[in-house]
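Take a look at this single chain in structure tokens; it is the form predicted alone.
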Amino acid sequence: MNNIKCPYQSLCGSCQLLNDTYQNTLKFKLKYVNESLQKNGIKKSVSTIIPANPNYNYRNKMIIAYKYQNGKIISGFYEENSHHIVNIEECLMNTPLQNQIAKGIKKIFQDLKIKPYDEDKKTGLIRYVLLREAIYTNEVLVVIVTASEIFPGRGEVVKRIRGLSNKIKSIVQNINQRKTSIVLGDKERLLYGKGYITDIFDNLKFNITSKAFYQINTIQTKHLYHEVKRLAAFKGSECIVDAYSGLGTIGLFLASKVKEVYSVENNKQAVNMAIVNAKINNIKNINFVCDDATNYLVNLSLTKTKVDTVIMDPPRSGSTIAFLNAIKQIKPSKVIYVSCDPETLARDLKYLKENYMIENIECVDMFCWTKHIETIVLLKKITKN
């Protein structure tokens, strides 16, 4: 069995592989990755998996609620498909600056008498808080979630998160009136520092945003660049699509090795700052571009754009039939797709089997001790005689 023991697993759920050993986790994964390929009719099969080191403390990006029960604030993380919030002290996948962090946010809002939001009542104010840390350089952006632009004491809260750490460079409030389980609003207030965090990441720097896609595993994200530049192989003379491109950083690792990089992403604020990171890492062969990766794809479709290589990492829902019969039209000679849901991935190779044969399938551990698995493909053109 794992060393790991997590007191609050029970009630949680996320971690749902937490009972067995690392290396049964990682057998399962495989194991769920070739069954979701056999059952649509994809004859190609993966054997390795990239381990993860470490397997836990992982995480760079910590979520919590909360909630007002019997005269005190609980907080923590919402239990496996329920509204129901597990109150927690600390979490084993997080790091121990976010899980200091968090404690020290619950204690200043239980002694400023800051109450959370009340769905059902109306009342109260904070919904949740999410904290982003840039694992390279400890940097840490405080997000709070507030159910009212009116944020009263908000000075002495900035002052008091500011103190739990040197290594908080930012904290920004997020307005969310929505009812919905979406955690982040549209509109956003800086209330200290610069609304980013920095990290670096093989010799580039990546400013990080509050809403902007982020592999959550820094350490595992740069195997998983690194396969995808391995499996690429370009030569140089390449232009490629950068599909659902969050802040660009698969294209800006992969600008050096190719002509001309296309990076598309619907996430305004995501896109701002992938500018950003294109200029401060001197990049000039990158266009970013904000807008729906299936909209753009289509609309390139139309054109006599020469695409070399589509590489596309969509959210766990998959792509879109109208994106991949894009890829159809474009014919770029090779599609490398990124997926973190074999069952979604499979049905998506399943459409393009006719015309891109299966060249590799390599997986890396990004989620460890959940049923989660982060998959690589490379599909190559077939050429029919």
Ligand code: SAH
Given for the second form:
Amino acid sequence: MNNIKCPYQSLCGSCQLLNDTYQNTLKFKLKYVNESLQKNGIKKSVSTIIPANPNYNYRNKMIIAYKYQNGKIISGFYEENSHHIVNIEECLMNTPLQNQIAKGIKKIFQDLKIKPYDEDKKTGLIRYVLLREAIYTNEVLVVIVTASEIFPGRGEVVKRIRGLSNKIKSIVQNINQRKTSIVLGDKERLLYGKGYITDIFDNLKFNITSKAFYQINTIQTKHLYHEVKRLAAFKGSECIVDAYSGLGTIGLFLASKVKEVYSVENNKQAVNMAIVNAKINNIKNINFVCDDATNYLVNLSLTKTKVDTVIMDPPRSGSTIAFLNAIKQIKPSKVIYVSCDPETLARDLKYLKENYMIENIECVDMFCWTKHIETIVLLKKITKN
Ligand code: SAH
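Could you present the same protein in the form predicted in complex with this ligand, rather than the form predicted alone shown above?
Every chain and every other molecule in the complex is listed next, the one we just looked at coming first.
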């Protein structure tokens, strides 16, 4: 398929590979993973990548920043590595529904004279709007990030936003008084609905909240989880760890194939919802702990708990030496490393090289047209004589 024409490409910079054909972007990504592995002395390479279909309109999340300029509201994404907002009417990577709601919200702010927050002058209210869409059910969660708790005109804003689409199932106010560019603050106030939306795939329901991590390309996530399941080739008797578990999705997806799942995640909101996610799916053989993954695994390594497989899906920064050491202590026969950053992946794999052999590597194109790539690595314990 040919490349996509985006009018904002040169200014926005989020999709670095838009000038190429889709096939070439996939080749670029495989090369990137292989080079990262080679640089770390890893001989195994990857040659297959699951392409995305569609490769646009795939994002389930949209973060919109706002600015007041010459009597008008500017809204869109930050230019790469800057604090300058590119005024964007719609993003081809988000869905038409999200784009339509984003446009509608901007107009509501404009009509009601609700001002964006100005970091320098410390005036105004709106910092961001975060939209989350459950791709398989089309339910939408709107999170209005404000600089203060006081929100004049809140009732009218909520009423008008609800009027934009019957797909909007919940509206949350998130209060962020921080000076950093982190989007969400700690404090939240429920303005409408239940505070979450529900996605459904493979007969599993996943409740999704504002602050919990949820993979941004849902269709590819389904492929990713199937790939994890295929590589793991469970027999049914295994006890597994799902580390960096977010809303519990990987563990819940695999629970019917194993004896017991131990999930660990450090985001409290995600863990609380993961517990609910297990309940609504009637899954009983899964346990959730809110802890630092390293801390949890180190403690586990000090017990006699038998673990057959460790599945780890850390953030871009990768895992820690202590976590990897704990794996060496626990000695699971398999480790499945799911990574969104080839460089930290290769760094961590290098550290496991003495004890674990790479059996298989697969890539999934989750972040189409960007240089980012998701990789799954199956490692098997080396049995020493
Ligand atoms: N496996 C999940 C989430 C992966 S993203 C999924 O497929 O959706 C990585 C997750 O690691 C995020 O939920 C993040 O909150 C969590 N995380 C980041 N640092 C952590 C740490 N030190 N300990 C435990 N969890 C952590």
